[in-house]
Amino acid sequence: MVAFRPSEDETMMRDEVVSFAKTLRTDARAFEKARAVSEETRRAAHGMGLGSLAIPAAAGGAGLGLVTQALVEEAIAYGDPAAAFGLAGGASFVRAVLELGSEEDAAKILSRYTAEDGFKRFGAVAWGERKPNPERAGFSTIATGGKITGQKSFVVNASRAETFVVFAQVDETQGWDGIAAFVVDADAPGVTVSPRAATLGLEIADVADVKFEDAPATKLGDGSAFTEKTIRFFAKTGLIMAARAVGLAQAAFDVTRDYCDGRKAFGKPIGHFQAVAFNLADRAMDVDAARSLVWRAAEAWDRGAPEKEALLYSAHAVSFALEAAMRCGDDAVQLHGGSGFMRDYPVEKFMRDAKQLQLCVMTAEQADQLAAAIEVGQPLSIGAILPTPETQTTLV
């Protein structure tokens, strides 16, 4: 028998976060205008331990698995899909330290995010670059002699971060096999953050470029099995984005269903007309299928399934959930008619946020590449299946 039913503890935590998410929905427009989550909200989330679910107990966190994280991330996104990007810690940064660093690295670096003032602290991952290197595969950002030089783009929480995990080239002759990850302090000499960018959606996410000029850097981890660890980092972080996509899709569906049930035409709710009813039914199936795929993948990681199985399930979840969220957001606007693009209703924000979620961590296309590579037995390589300047850069 196959079952993915949350445990009693997981259900209790999800219900608690659902209550918290109601306040996020109420404040979503104010947060979007401010391009940040309020300190009061960040403090409340920190008090609930939402930013430290994955952080090991040795660093003061809960050390919980991906199923719990997926449930929590979905609940937060149901309130406001952008809010999670403005809460302290940062899913990408924490996951990078956990997957690429040692236990000692995790305890040293992440303990700051579980401290009493942890709600003020942000980390960021500097992965993307705007243009491919014209002379070779790999990053243009170079790490040598304990220093990093180069420019990274599409960095989430760039101006808020006190620490970066920076991916850089250490061996220019090895292409994507010659990269490594480093920890760089934001206030170190040689680090410059550009003004934050204006984005289509997810306005709370603080996206900017970061320039490194001989910036002091400390290698993260020992570099062993680096390709495998990096792919695992993207798959697990992508799964968190997929959980957020499910929350967004559910919110868009619920708001639209209620609208179609309340608005009447020709003497009956518009949801009773076949064209609208079929659309709602399809989007309900999207939400349910996406959630099931996310739970299946998270459960596979938590039970220690063979890595390629967990990677395959994650690829399926990421690809489907991101596309499902976009369908739900798009159809929500369509079924609201002229009201759909008015900011009196939340659906236009759902659509914009869904589009930008599709460009966070792994795109559906990259998830498809990962799934296909596993299915046909192709060796898994960073350049072939991950968001690189040579293929399609994303917000990480």
Given for the second form:
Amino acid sequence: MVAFRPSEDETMMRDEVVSFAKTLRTDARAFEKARAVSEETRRAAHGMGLGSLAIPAAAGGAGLGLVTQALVEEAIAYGDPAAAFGLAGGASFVRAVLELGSEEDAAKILSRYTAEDGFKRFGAVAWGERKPNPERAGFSTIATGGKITGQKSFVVNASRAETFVVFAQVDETQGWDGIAAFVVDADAPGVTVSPRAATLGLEIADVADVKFEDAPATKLGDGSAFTEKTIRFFAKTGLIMAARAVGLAQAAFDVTRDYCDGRKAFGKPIGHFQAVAFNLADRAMDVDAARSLVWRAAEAWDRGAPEKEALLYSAHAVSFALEAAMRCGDDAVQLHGGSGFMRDYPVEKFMRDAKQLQLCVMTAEQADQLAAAIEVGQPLSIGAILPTPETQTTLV
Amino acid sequence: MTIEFTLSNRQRDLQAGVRSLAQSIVRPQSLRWDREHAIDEDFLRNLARMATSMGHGGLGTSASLMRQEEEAPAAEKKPKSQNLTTVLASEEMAWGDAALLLCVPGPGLGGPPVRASGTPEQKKRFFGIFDDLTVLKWGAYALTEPTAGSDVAGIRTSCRKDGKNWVINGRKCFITNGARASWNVVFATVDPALGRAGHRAFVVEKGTPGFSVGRIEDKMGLRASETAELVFEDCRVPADNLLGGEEKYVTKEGFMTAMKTFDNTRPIVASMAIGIGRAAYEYARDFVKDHYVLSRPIPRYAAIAERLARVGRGLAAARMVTWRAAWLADEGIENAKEASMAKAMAGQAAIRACIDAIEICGAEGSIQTDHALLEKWFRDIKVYDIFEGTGQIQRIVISKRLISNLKSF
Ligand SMILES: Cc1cc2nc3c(=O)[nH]c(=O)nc-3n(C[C@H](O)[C@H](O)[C@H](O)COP(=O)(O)OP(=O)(O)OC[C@H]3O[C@@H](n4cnc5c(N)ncnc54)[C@H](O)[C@@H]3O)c2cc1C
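If the structure you just shared is the form predicted alone, then what does the corresponding form predicted together with its partner chain look like?
Every chain and every other molecule in the complex is listed next, the one we just looked at coming first.
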């Protein structure tokens, strides 16, 4: 059966988050300035269990599926797309532990994040590197003998993380098939975090480089089916970003639709001009299509659909939603005229956040590569599909 | 007549001169100006001096340029290619830093209406203040109001004659250099019911009683440029400051003064957008060379090559349309449609360039550092599809000249 109505539980959960997210909208500029979400807000979100939806019950979480997560993430991003990056835990970190680690890993690592003081705790994934390795495919960061050495870039939550999941080369002859994931403590010897970067949007995200010099590392999971798991990690986390993109797109759209009702030029509301009305209609289609694609992908994962189906749906959701959000942000500024350029309206921030979101976890281009590889039956390899320094770097 | 695309020696020299200035002196300071919301006065003073020595077209609306035109004997007036030359220089300068062009001392956007409609005494008076290059001075152009932007004819700022003065009441917003300007060309209406025929243009000098500056805007981009709100409360302006004198307003001239400015400035604004877009394009191109051209094949090369080429061709097309609009003006041929085409195309091609350049460079493209300005260009560019007539308004101007008997939208 096909249905587009969330269940009663899901609706309740979403409604609760929607009212919470109203405060996020109010505080968005203050958070932007502080480059962080206030502790009070993080505590409230933690109380609602927003950071631990995906974490299994064994580790103190709610163990909910991606449909619920998509609904919640959209609602948070509707309030403030950046705030979603400032709540405790960290979408990428939690997901990486879940997908790449064993059940015991998850219980051990994630229970700290569901604990009462979990609102103070962040984790991060150290994936990206700035430049391709000139000699060979694969990462330049190397793990041998339980130690990691190398420089990781574009790490979200870098300066506030307690724990890193670090991806590093273990076999230099194997290119992108020769990598593995490790857990490294932020205060372990040999770990240095560079100063936070200033980013175009999503200022809250806390992006920096992390340098590892013989840092002690423990392997995450048993390393089996590593490529499949890593691609799954990116597809599912990418889907969360797509849900945030839907929230951003809807927010930009709603604010703009209201503005077009109220703003008058040439004696009538600007929405009464066909050029404006058609533009709004296009963006409304963007929002609805993006949301439906996100739901379809989330439902496929939750249902336990064949892997390729879920991956393909995720790829569609990611590339469509990221681009739709960019169009919605861009047109929101455009339809606000000069006011759109001013920081006392929210739309210029939506536009910057949309561009930044396009570079989070998976890009539209990578999602398209994934979809095409599935459709034409190419092998799904990390090098061809995921954000490597040889393809396109992202904030993970 | 011929068709040719070779710049004159003079144009080539100017282009190269501005380019090297932009590269060596402007670029390195661009991000600091953005952060400090201001450009150092010493720098502006030197620039003003340099602009004067470059003569015509160096920096568009520089004061010396206005005056040279006024004072030169008729035969020498305007080298024939002045609009095109200005367009070339603006692209180069905006490539260095777009906000700088809005901060250059001189009459700015206030220059064209004074030049087009001012009496000889007014021109002397209002341009004369720019003679001393050691003192930084600006003029500005105040048309937009909180409730009237695109709908220029809908302004509500009122003016009425009272003895030897005019009394102005109302508010202007988003006025570039409005607060620091020595004078603003302010548009007001004697009676909103009269529409355009009721409009009057005044030169309101700083310090005029009843005139004050409201808020200074906090903007997405062009943050080194001042954008101000102006407040007029029973502001008494001497009758001598009514631009062109009373006889000028027997017809719809007042409004036409406002519009004339745009036909000349739209190609210039278009070329600034192209300058920003080209900066982003070149950055992405070099990034590709640096990151993706390796001795081994890498998976993404085809995708980026396609995207890069698409950006490049969009900018090239916009540049040609912009050159043509400027050339038409130089030839004295009506160019309202082409000027709007240039502005509309350039705004969008350049926004596309900035969005895609960041996409090509990935995460690194979104990070603000002194040598990587993509993030800044993304913030600067959007307004080029908004000010000087939004993209939608340009399309109205264009389509009114394409479709028969089109009265209004
Ligand atoms: C940085 C900056 C500097 C500026 N500097 C100056 C300056 O120096 N002097 C000055 O006078 N002004 C200045 N402006 C104002 C600028 O010119 C106006 O913002 C611009 O003309 C748009 O007007 P508006 O903001 O009122 O938007 P609106 O006119 O309210 O437009 C809102 C939206 O409606 C659309 N729209 C309006 N009418 C129609 C229609 N008939 N059909 C289809 N769509 C329509 C517009 O395209 C836009 O998308 C500046 C603005 C900025 C942002």
